[in-house]
Each structure stands twice: as structure tokens, then as C-alpha cells.
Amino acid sequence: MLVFTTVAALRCYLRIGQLGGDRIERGVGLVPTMGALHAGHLTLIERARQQNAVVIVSIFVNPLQFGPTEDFQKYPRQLEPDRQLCEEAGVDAIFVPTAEEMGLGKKEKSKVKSQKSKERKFSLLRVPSQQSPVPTQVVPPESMTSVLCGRSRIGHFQGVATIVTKLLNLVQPTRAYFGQKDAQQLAIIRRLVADLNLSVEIVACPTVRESSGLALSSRNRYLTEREKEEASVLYRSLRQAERAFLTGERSSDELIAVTKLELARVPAIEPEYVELVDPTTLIPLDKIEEVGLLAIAARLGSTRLIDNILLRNRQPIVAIDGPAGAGKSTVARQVAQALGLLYLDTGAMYRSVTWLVLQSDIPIEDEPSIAEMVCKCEIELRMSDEPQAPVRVFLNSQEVTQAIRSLEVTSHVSAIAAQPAVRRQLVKQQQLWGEKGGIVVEGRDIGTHVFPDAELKIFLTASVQERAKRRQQELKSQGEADLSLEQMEQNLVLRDWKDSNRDVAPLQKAPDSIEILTDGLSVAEVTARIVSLYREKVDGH
């Protein structure tokens, strides 16, 4: 892993061959941070690693986003532990500039004049000073900075927008990664990218929490163990509102009242605000029509904490991930039936493309030809009453339900699924299915990549020995060639390695998923467990 401290060195790395043209084409991911990295940052890095060939992490404690009374001087700085964590996580390069290197100058480290903009779009504004020139600032729309945290943190989001714009312009990444915990920041950055026509995809990653529910934050280290336990009431209060929402409550006043009632159970918590806003525009909502962001800011002692939850007016999504042979397909079908949801067979979609490639005699490594074929093919999934084939699969109007389950297709599907163009096209189709919710989906990157906002995420797994036995029985029932258990186990180990190490969307357990080891459990027992978790997490009982 490389470490850069100057803009010139990073630009040289990005432009003259250190990466290689092919790697750049496969994606550059940027994870902007202020250091003091924790497990929440790791999920951003892991997501970037899944989706890009190159991952760059910036570490810069941005003075522009700290007010005069805020903790800029004492904000934790731990470059060496951060460097080690990035190296272990597979980061290609970290960028650790000084304030001067970022064009801020020495006199702007502790205080920068704040400006407001009544413009509807972002603007670039140079603020003059008699003593020293203040750097050009990126000014977000006032409608997005005058609400939520913007009321008490004057100039904060202007400072965030300025440095993020500089980083995006410098790195010019394919994708940049931000946590959902900082929802107001996320909305402003997305608006920045849209208004300034920046060619980057902003990827939001779910909030990572401690076992108590407390959202991970670098500032949590200011809390004592008792305060951490008290602070967990923020998430509990949001969950109380979510339960009310899922039982039909849509009124902003009622949802906020439920949240405040739970917060009041911990006297040490001093709420700054509890508000329900549109997650994209940050405009306050009277009631939720489609989706609402319920957000909290509160103080505990001298520490300011924030948290939020998205309330979507859609049927829930259940995402089930896990390695080959863990029983995902069978369990997902039964869970869908038990809950009255639609089973979306993503594996069948990838198998269909693989079958088509094999039928067309296109070499597996000919990615351009395969990409062109995928763009033109039409995959249709139809529910069926037949127990052996609950989902019928049609490819370009031809039924391929049985054909895509052959041993030949099975042995090649991982290679086809790993190709970026194939995944992009099929993920788009899957996400269209998911817009209205009400689906059960299984695969290898559903909770981490396809539906990161799924209401319930399950990681279904089993030992290699158990999966080999199941696969052998499945092939025998289909009349396929009978391989030894030893060969089955070797095949599964190899497939696990390929699925976990592919460049794009590898097999990985989502940080907020629930792992279920299925050794010794029947399908009915696993299904019952997931249905119970669904009721607990989604219905609230």
C-alpha cells in the first residue's frame, strides 16, 4: 500500500501507469475520512473493495467543518493505526495531506468565515479577507444547511462540501463512499454531484452499530462505558418509531412523539432535535408518502451524537446471502411463501446468462461479446405452483428452467457472474424488482451490494462437508453424474475462493446481517428462524 502526502504525488500515481489502464476502467473507489478509523469505516472500504479494482482512502481532519467551540484540536489523530488498518483491508493507497496542501493556508485552520447562500444550486464563492485570503468555498443551498445539524453547526456543511469537492476533483473516482449515519452530509454531497455535473457515483453504506445499537463514531471514544449504554437509547427510540410506522403510522408529529417518549427514559440525554425530513431534499415532512428520514441529534455530557433511520413506505425486502450449497434457494422460496412475499431468483438470472453464453459458443473470457449479449437478452421469471420448480425461467421467450441447472452451467456461472458488465445489467433488473419491495432475494452480494437497505439481511452458511453432502444428493435426484464427496468438497472450496476473491461484488457477509449456521438444521427449522427474525425486526413482535 502506498501513502501520499502531496497532491502532485497522488496525481502522478493516478495518471502515469501505476494503476494500469485496465484497472482504472474497472473502477476507482474513494473513501473520504477524517481518520480515527473504526469498523464503520471498514464497511465503506470493504464495499469499495467489492466494487472497484482500486481503492483510495483519504485521511484529513478538515478544519473548515469545525466551529470555534468544536473539537478540532482534540479530534483523535492516529495515523499509524489507521495506516495499518487500511493495509489489512486491502486499500491500494491512502492520501494524508496537510491543510496547506489542501489549499487552506495556515490562518484558516481554526476559524473560517461562514457564508450563507440563498441559491437553489451549489455555487463557488471566494470570501476575501484583509489578513489572508480564505480559500474558495463550495456553498450548499441554504435549504439544505439551515435544517437539522445545520442550525447549530454554522458553516459545517460548507466546509464538508469544499473538501469533498476538492477530493473528487483530485481523485476523479468512479465511486465515492459515505455512511448513512451522516445522512444530512450524504444528501448534500449527492446534491453537490448533481448540481456540479460531477462524474462520480455516490454510494451510501448502512450504519454500523455496536451490539447495544449505538451507531459507531470516532467520537464514541469520548464516552464512558456507562455513557455508551445510555447513548444506545437513540437507536431504541428510532426503532420504536419504526415499529409504529410499520403498523401504519405515517404522521410526522406522532412518529416524533414516539421517539421523544423513548428518549425521555434516559435523563442524561439532552435532545437537540428530532425531525422527520425528505432524505433527498431535507425538506420537513408532515407525513410519509414514500420515504422519510427520521433524524436525532443529542448531547450526552460534552459529546454530541447523531443517528437516523429511513422509513420506507414499501413492503420489506429480505436479503439472504451465503456460499454455494448452503440451502439459500430452498429456504428463500419457503420464506417467501410463509411471508406472502415474492421470491426473486437472482441465481437463475446469472445461470440463464451462463447457459446462453455456452449455447452461443462464446469464449468465457470474451467479456465484450458477453456484455453485448446480456444487454440484448430478456429474462423473465414466473411463479409456479410446482414444488420442484416454483420459479419458471424464460430466456428470450424460451423456457430454460431445467437447462440452467446442469453441471456445465454450474461450473461456469461464477466466472460469468464475476464479469462487471454482466453484473451491472442484472443488478439493474433486480433493483427494478425491488423498488416496490415485498421480495425475498438470495445470492452472494444481495445484502452488501444489490439491496444494502434491505429490512432484513441473513447470511446463511454451512460447513463444506455438509454442503458437499447436500450437493451430491441434489445431483443424484437430477440424474447428473455422481461425484465423490471428496471431489464435491474440493469443488466447493474452489468455488468459495473464487466467489470471495472476485474483483466485483465478492461473497461477503454484510455487517448488519444475521448469520445462521444450518448444519444439523432442517429446511423447516431454518425457515422458521428467518420468519421469526422477520417478525421481530420488521413487524416488531
Contents of the next structure:
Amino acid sequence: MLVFTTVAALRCYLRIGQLGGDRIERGVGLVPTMGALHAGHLTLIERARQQNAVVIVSIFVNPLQFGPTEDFQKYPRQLEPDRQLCEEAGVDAIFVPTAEEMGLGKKEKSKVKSQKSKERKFSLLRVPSQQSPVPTQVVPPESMTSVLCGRSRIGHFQGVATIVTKLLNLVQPTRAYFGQKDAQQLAIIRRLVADLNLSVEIVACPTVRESSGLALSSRNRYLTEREKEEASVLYRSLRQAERAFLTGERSSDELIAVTKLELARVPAIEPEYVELVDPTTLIPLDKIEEVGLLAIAARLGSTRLIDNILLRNRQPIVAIDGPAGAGKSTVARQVAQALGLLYLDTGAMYRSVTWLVLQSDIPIEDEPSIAEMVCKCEIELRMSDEPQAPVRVFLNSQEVTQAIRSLEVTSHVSAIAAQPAVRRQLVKQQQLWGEKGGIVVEGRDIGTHVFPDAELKIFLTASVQERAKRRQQELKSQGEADLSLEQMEQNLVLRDWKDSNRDVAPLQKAPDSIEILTDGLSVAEVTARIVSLYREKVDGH
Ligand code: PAF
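In place of the form predicted alone, output the structure of the form predicted in complex with pantoate.
Below is the whole assembly, all chains and molecules, this chain first.
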């Protein structure tokens, strides 16, 4: 892993051919951070690793985003552990500039340092003068900075927008990764990218939590164990509101009241705000029509905590991921049936495309033409009247439920499914289904990539021994050649490794997923477990 401390060296690295053509094909992922990395940052890095050829992590405690009474001096700085974490996570390069390198000026930096004794001086960072030139700053729309955290953190989002713009300009990444936990920051950055026509995809990653529900944050290290326990009430209160929402409550006043009631159970928590806003514009909502962002900021001693939850007025999505042979598709079908949801058979979608390619003159390896064709075709999945029967598949209005199961399709489908451009198009179509919700989807990257905001995420797994046994029984029942259990196990270990390390849609466990080890459990037992998790989590009972 490379470590860059200067803009010139980073630019040189990004420019020179050492990144190769792969960079153009799969891109560069940037994970901007202020260091003090934790498991939340690692999920951003992991996601970036999956989607890009090159991953760059910036570590910079940005003075522009700290107010005069905030914790700039105290903010945890731990370069060596951060460097090691990045190295272990497979990051290609870290960028650790000084304030001067970031164009914030040496003078300003030293003034920031002395802010404790002379707080007023910090404001020089924001007030330009000829003697002490202040960098041009990016000012987000007032409507987005005057709500939520912007009310008490004057200038914070301007500081964030400025540094993020600088980083995006320097690195020019294909994608940049931000946590959903900082929902206001995320909305402002999305808006910034749109308004300034920046050519980068902003990827939002779900909040990672401790088992108590406490959202991970670098600032959690200010908390004692007892305070951490107390702080978990933030998520509990959001979940209370979510339960009310799932049972039909849509009014902002009511949802906020439910949240506050739960927060009040921990007297040490001093709420700063509980607000319900539109997650894109951050405009306060009276009631939820489509989606609302319910956000909290609270103080616990001298530590300021934030958390939020998205409340979507759509039917829930159940995402089931896991390794080969864990029984995902059988279980997903049965869960969908038990809950009256549609089983979004992504395998059938890839089969449909393969069938269409075989009907056309397009060669199987002509990825761009196939992707273009997918873009134009309409695949529709309908629940069959027969509960046990497979989902009915319509391609451009023609029923292909049987046709896509032919041997010819079976022998070509994996070649088509491995084409990144085809996957991208089909993922878009799957996400369109997701807008309506009410689906159960299984795969390898459903909870991490296709539906990172699924209401219920399951990671279905089983030991290699168990999966080998099941596979052997399955082959026997089909009268196929018998491999030894040992051979089966070796094949599965290899397959798991390939699935987790492949470039296209690698197998990944979402940090907010619930793992179910299916060893010794029947399909009916696993299904019942997921159905009960769904009722508990989604229906609230
Ligand atoms: O979220 C953070 O850590 C910071 O606000 C960011 C995006 C790295 C900008 O300094």
C-alpha cells in the first residue's frame, strides 16, 4: 500500500500508467475519512474494493468543519493503526495531507491549533482578508444547512463541502463512499455533485452498529462503557418510531413524539433535535408520503451523538445472501410464499437475457451489444397462481417461463451473468422493482450492493461439511455421478474463495445482516425463522 502526503505525489500516481487500463474499466473508489477508523469505515472500504480497480482512502482532520467550541484539538488521530487497517483491508493508497497541502495555509493551521486559548482566531479561517488569504469555500444551499445539525454547527457543512470538493477534484474518482449515518452530509454532497456537475457516483453505505444498536462513530471513544449503554437509546427510540410507522403512523408530530418519549427514558441524554425531513432536500415534512429521514442529535456529557433512520412508504424488501449450497433459492421462494411477497428471481432474469441472446445474432461474448439489448428489453416477473410453481417470466410481453429452463440456456447463463455491463443493466431493473418493494431477493451481493437499504437482510450459511452433504444428496437424487464427500468439500472451499474474491458481484455479508447457520435445520425451520424475524423487525410484533 502506498502512502501519499503531498498532492503532487498523489497526482503523479493517479496520472501515470501504473494504474493501467483496469482503472478505466472498473474505476477508482475514494473513501474520504478523518481517520480514527472503525468497522463503519471498513465497510465503506470493502464496498469500494468490490466496485473499483483502485481504492484510495484520504485521512484528514479537516479544520474547516470544526466550530470554535468543537473538538478539533481532541479529535482522535492515530495514523499508524489507521495505516495498518487500510493495508489489511486491501486499500491501494492512503492520502494523508497536511492542512497546508490541502490549501488551507500554514497560518490558518497554526491559528486552528491555538484556538483553545484564542477562540476568536479560528474565525479567521472563515473571514477572508488580504494578509491571511482564506481558500475559496463551497457554500451549500442554505435550506440544507439551516436544519438538523446545521442549526448548531454553523459553518460545518460549508467546511465539509469545501474539503470534499477538493478531494473529488484531486482524485477524480469514479465513485466516492459515504456513510448513511451522516445523512445530512450525504444529502449535501449529493446535491453538490449534481449542482457542480461533478463526474462521480456517490455511494451511500448503511450505518454499522454495535450489538446494542449504537451507531459506530470515531467519537464513541469519548464514551465510557456506561455511556455507550445509555447512548444505545438513540437507535432504540428510532426503532420505536419505525414500529409506529410500520403500523401505519405517518404524521411527523406523532413519529417525533414516539422518538422523544423513548429518549426520555435515559435522563443522561439531552436531545438537541428530533426532526423528520425529506432525505434528499432535507426540507421538514409534516407527514411521510414516500420516504422520510428521522434524525436525532443528542448530548451525553460532553459528547455529541447523531443517528437516523429512513422510513419508506413501500412494502419491505427481504435480501438473502450467502455462499453456494446454503439453500438460498429454496428458502427465498418459501419465505416469499409465506409472507405473500414476490420472489424476485434474479436467476430467471439472467436466464431471460441469455435466451434472448441465443435467439438473436449477437455473439455470446459481445458484452456491449448484450448490455444495450438488456437496456431496451422488459422483463416482467409475476407470481404464479400455483404456490409451488416457479415465478412466471415475461420477456417483452412474451411468456418465457419454460423456454428459459432449456439446457442451451443453462449452459450459457453463467457466461452472460459474468459480464459486468450486463449485470449493471439488470441490477438497475432489479432496483426498479425495489422501488415498489414487497419482494424477496437472494444472491451474493443483494444486501450490500443491489438493495443496501433492504428492511431485512439475512446471511444464510452452512458449514462446508453440511453443504457438501446436501449437494451429494441432490446429485444422487438426480442420478448424477457420485463424488466423494471430501472432493465435494474441496470444491466448495474453492468455490467460496472464488465467489468472495471475484471482481463481479463478490459474495459479501452485509454488516447489518442477520446470520443464520442452517446446519441441522430443515428448509421449513429456516423459513419459519426468517418469517418470524420479518414479523419482529418489519411488522413490529
Ligand atoms: O465524514 C467525515 O469523516 C468527514 O466529514 C469527511 C467527509 C471526511 C470530510 O472531512
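Residue numbers count along the first chain shown, from 1. What you see is a predicted model; the values in this text were computed from it and never measured. What we label the rigid core is the largest C-alpha set whose atoms superpose within 1.5 Å from one form to the other.
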So with the core overlaid, does the Cα of residue 87 end up 2 Å or more away between these two forms?
no
2 Å or more on the CA of residue 471 between these two forms, with the rigid core superposed, yes or no?
yes
